[in-house]
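Below sits a lone chain in structure tokens, taken as the form predicted on its own.
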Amino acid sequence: MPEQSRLVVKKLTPTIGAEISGADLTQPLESAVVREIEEILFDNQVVFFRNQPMTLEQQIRFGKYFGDLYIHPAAGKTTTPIGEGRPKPYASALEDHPEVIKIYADEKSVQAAGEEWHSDVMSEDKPPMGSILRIDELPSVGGDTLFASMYAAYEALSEPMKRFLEPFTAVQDGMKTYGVKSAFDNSRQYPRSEHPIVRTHPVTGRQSLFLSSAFTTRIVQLSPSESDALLKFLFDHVKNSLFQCRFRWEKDSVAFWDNRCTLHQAQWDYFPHRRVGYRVQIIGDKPFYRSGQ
């Protein structure tokens, strides 16, 4: 077996997260190594790599091993410059590489990307399958990211609650994150879709919860008051620390997570210090629910 395929896996928790060593992501990878990384991702939902000083081109190449790359609908779209009543945008697509999002926060920021629990762009009709983030610059302390297993969140529910949720769909509205609450241009139209609350993973067949306070606005089949009450319960439920792992970044660390079965939250506990990273995302599939898995 080639040396680059000798991967070592160290789990962060029994539920979610693993660090992978033995792969050099700055170099082309053999197909067997790519498939092995993919299998480790499916088993652990989010995987991490250390000491990967990738160029943008190398990060793009790594992302393309897993599918076509996604172009974000909102990043960097602002209408009012800094100093004229609008905050600095915290994410922007690179001009030469529109599939790459630069994510940053510094002393001029009034918010940071991903402060609220979410799955990336879950308001799309086909949300990104996965996201790959490399941190290039970080504060001396702080700036960790939390990841939560939505498999575990679903499995922790009682059997009657699982059955109760099965027929429900929810509206996922991009305006909730990219418009009203953010530095992005709120005159634009952002993705808005209706997806099952319980989602079946297309590869593993496992069921997970698919909703977040960042995007989910209402449950279609319920009255407004019923929807609000159930969503409040579920938003609180998915934040249970038993479902989580925490990743402490170092320069040139890389995280690769499966958006179909995880939520994540960036910790903005380092203000006014600076944190900079680059992210690519892989085009995904339309969420569905299939019983009997």
Given for the second form:
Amino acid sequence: MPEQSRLVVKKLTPTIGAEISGADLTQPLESAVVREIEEILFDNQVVFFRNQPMTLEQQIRFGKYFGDLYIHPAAGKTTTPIGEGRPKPYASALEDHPEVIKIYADEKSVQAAGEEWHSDVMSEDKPPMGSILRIDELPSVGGDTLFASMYAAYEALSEPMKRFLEPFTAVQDGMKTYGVKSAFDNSRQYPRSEHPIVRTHPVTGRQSLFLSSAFTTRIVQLSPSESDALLKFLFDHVKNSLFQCRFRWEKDSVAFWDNRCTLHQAQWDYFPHRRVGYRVQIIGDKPFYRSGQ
Ligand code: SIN
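Switch from the form predicted on its own, shown above, to the form predicted together with succinic acid and output its structure.
Let us now look at the entire complex, which starts with that chain.
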């Protein structure tokens, strides 16, 4: 007889987000528990855990239950300023753990990580499938993160609009995020890829919108003015609050989101206070579109 689950799931909204209790991520997890967390993630697109004082090694171990870990293209490139006037880095890979990105903002920051709606490194040929962030230090109020369901964004479109968008691909350009006005080294090249804007989730088979104002520069099959107009509409559309949940962090809260069907946006409303977190990402696959018909 299958063992009864100890996980308790509390949904944040009917559309996206669920808090999971009953798991201790500082300890090794049984494979049945890992599979259960994965199922809850697929159902809710982002899951949250409270009171998980994981060491970096424990966070790495937790991430590896879901796949190999991803090394961010800016890893190791943000700590040595090149030239004058580079803003203080808001995210950098740890020297001894290059798969861990430290997210940081304080009174000297001029930017914070993830202020614009995005899916992580969606400009990669194979963008990371998921990200796991633990917040270590946070202001007494503020610093929440918003998550948006791109399934819901797709499903809210009219049938003619869905059919219109399905053949399109778009350029996702890492330089738009990391190369301009950024704390990252803008003398380097960051990944640029062409991906379908309607993306089929490889596990759930559901369709979602795969674009963001942080990375998407143009729709390949359209003229520049047509592409600009359609992207403007879509960038507005994905921000509808009906598709969102908002997570209020506490010390040692953990969020695990599926980058294949969500966007997220960090709220930098706590300046000049400090917020520090550690993030690992799991390698993903090449986005594809498969007709549901
Ligand atoms: C990010 O991964 O974009 C940062 C999210 C956050 O700091 O809440």
